[in-house]
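A single chain comes next, written as structure tokens; it is the form predicted on its own.
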Amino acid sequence: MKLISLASLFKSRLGLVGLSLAILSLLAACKGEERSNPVYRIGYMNCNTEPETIARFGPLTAYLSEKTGLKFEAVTVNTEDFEERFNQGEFAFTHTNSLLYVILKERSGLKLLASEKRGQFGARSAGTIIARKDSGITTLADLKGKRLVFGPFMAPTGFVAQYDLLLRAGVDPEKDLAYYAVPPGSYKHEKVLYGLLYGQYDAAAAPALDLEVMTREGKIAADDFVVLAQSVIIPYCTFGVGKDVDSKVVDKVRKALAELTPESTAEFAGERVKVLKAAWVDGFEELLDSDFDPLREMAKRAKMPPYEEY
């Protein structure tokens, strides 16, 4: 049997110690790189479907990475899960409707970043209550005993604004309507308009923007409907950011959004894509938190979140 000398054994152990130290140093370097190059996740509220949301906002997310030199990743989130997942720390930035912004502002300290511009009202929109022109319905009071279809429960201009309009006109949706409903599944705003057009309901809660877009696309005709009431204009979809995100990072994102033009592109799914066109957005505008106060008042009167017990 060949004997191993103490000197060679000592050297081999030193080699193992050196290798271990090298591995630990490499792991520490990787962790340090992760800390210096974090991934900032943006939670995008699903409007219709997850694939549609990614197709719309994937290029915008890629643009923010290219423009700022930071790493951004898109996360799709259902409306009803948004608050919980944000509070669990799944994402630091948010893209939501204006009601979700108000909820997260009040309950979680979300900060306002920028609001998207789209359609005739820019960074704002309105809620309307409409009926078929041949229905004989001309006022909100005429809706007592009638059937009405709302948009999604959390939609500022598809539910909250219209619920408030009815209450202020002396029509209690819970008592005075024969029936009201919210369409199930995706594409709820379109289902609202088609449900009214084809006679399933007597009236509908329609966002002014959807009326504008669907008319422009030839899906409906403006002459088919009469507008019974329209709310004041309130902020539309909005970017927010968690209160703990570094202010330098926030400033970079705000600047990048402000500098977007119709010609701005980003690499997405193997091609250069026009960012605003993909997102169905005309641009971004900085609003004040006080611009959301009319929506807050609507939500309070309707006892909607975050004022359920107001």
Partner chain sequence: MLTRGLFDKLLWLALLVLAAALVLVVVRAAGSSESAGSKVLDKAMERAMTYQSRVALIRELYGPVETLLQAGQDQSALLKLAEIEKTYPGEAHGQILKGSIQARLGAIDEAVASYATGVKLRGDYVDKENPLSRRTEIGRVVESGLQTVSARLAANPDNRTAQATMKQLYYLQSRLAGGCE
Given for the second form:
Amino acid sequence: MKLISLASLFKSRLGLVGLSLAILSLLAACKGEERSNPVYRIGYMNCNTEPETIARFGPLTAYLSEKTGLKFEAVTVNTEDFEERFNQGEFAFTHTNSLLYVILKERSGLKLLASEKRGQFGARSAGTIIARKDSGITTLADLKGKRLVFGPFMAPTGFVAQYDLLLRAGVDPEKDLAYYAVPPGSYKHEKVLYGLLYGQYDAAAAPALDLEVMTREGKIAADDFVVLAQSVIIPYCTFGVGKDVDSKVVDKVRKALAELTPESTAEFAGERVKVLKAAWVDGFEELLDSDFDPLREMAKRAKMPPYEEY
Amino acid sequence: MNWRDKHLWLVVITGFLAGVLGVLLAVWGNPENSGICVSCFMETSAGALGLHNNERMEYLRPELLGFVLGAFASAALLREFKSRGGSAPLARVFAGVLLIVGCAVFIGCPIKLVLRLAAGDLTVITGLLGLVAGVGLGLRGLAHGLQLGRTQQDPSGSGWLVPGLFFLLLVFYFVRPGFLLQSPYGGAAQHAPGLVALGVGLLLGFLAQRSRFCITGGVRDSFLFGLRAPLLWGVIAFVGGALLVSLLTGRFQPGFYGQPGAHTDLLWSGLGMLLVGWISALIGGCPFRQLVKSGEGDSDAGLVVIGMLLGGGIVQSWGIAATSSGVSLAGKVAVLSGLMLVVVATLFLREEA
Amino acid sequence: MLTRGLFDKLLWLALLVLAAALVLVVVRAAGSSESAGSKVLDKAMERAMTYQSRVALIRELYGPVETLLQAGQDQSALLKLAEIEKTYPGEAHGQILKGSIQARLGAIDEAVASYATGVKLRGDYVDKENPLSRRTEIGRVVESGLQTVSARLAANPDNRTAQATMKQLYYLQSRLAGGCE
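Could the form predicted in complex with its partner chain be shown next, to go alongside the form predicted on its own?
The next block holds the full complex; its first chain is the one shown before.
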């Protein structure tokens, strides 16, 4: 029996054609497998740091894979990059704050999937403007000439709602305040509250949810602050899905999210983890797109994206 | 059907009056759709005597006392009082407990089932089906030789004990000793004026003793005799009377949701009443009929009554009783366990042919 | 030798003596302060006092929340409730107050859930005559909730949130309708 070496095969024209066909068919098989078992990527907006985002939402992503039988992967995304990376098709599912949902909905046709429940308003929260109780500040009008600290620029209940509240009360943040600031780096909402508590600012724009969480954790006391104004409640963090994703897949994910209970677990990083607890979430709720209209109105009045005017 | 039969008319009048007064008692102050509810009354009376700790379910219901003492008066006056018993005494105590378990999971006894239906509460449909099926299964078991033991004349006079106990409770009702509890709030705080309630109880107890009126008995007899069964006509008159007064007093609110003292766990409503129907067929009558029989000297029924009083305490203390929010795990376990016991009894307590 | 006849006579005599003793004991006790002082007879009064103490404790505990609510400080009141909840978790009154604030701030689903939790914990809040009753307020929320949520559900029949809220609305409606529980 004669053994044919690879070199001699290459030398033979027929052999070359045969090898090419074999490689092509192998590639086609791989491609077909990917098509039949695709990987769905979920872009999670970074609240603070990437490791924190993965620690929070890794178990949730694993749960979705386990529950739906589909493969999901978590991708961490910075707020300012979110729209661009979504439009480049880097991920099909999104987990963002409600303002980013509105932006992606208006500009890229993102569809609503489910909204995160946490705290006393469930899937919603409100923006508050607070001052220290001993500051003597009791109304929004008292803030003229004072120092105010906002949360992150794109935060619906840390910036947009309060900006709108001030405008509607006749206080233009750009002109009437001594100055306003946005804390740098991560953990901005906490920095806002501590900045106010330790006298760096006269007033602060705080999400009602953060006030509640920090009160429960004993970091602040209800008696430390006075709430000068509060917005209507608007949706909080939200899952969205690209318009091209198969509706059967969307339904599976929506159902899996709705069925999450505090006892639901998933395998993550070698251990069984409670999904909701890891994600700091109470559950998921199915809001309607019209539930986001109050936020849209706020963004329009504050000339914020996607309704910005220059 | 012999329409000239006096007994038939006595049954019909009793049923009609029970329906009318059952709704009127709610108009006069009893909880909605609970003008008459033997199981609810047992639970509140057990609470009044300190047998459970639900502070909202404590009231010694005078209707309950009236049913027994009215039947006693009737039986005594017309020389029908006979002390009898001796048929599976301990089993009957358990049967009494399980009757209340089934009722508590459904929220109401067979009489309340009809009152709820007459008020438009459509959630009782599965309960009704369960009750009918239960009676049917019970009859089938009896037909296949299930025998709890024969009731005999009782020279010891133990048939006097339950009427005596209820007379003592009547004294308590009027004297109000300090240990007798009464809820200031909640379902048990809602009640018709005491003397009115007692009067209604005495009247219905008296008439029910004369007529043998019984809801499950009506169902049973309709299985056995069809439309010829007087008790069936009594039940029909009961439904008619209750429906008429519900309509006249504006209490007829047909619907499935938001009904007073009702839940929508339909499967468990059905199973609860299945248990009640099944046991009632085996022991010869629904909870109301057991009270009446105990008043006429039947110490077997008296033991069922004692079991029901005990059950009234247990279903509240152990969280078995259902609420408008649904049936608890304890309730589900209790009903299934009860049904298992009945199945076992039906299998093993057979008299060989 | 104790004959049967003599024994029976003695028994009848004993019965008479016992009956007389019973009457005497009851009559004497009724005429003296002994019955009022007995432990067992204080049970109903003890129960009433415990209830009044509970009402007083609740009023004291949640007093600051009520004060904030009267001043229109809904969010501060919610924060105060969160603080109290740390010490008294699962207290029904906190749930009812929370429901009241949530309803005012437009969080209907959450308000209904809070009211339902509170009423399940203690039925006092739907009683007609009870110092803790919030029947009118809960009734109002249920009435408006049944309209808005059922409309939402009709437009989106698969919406699980609306389905869950409807279930709780029906529960509250049932409790408000009365019944024996």
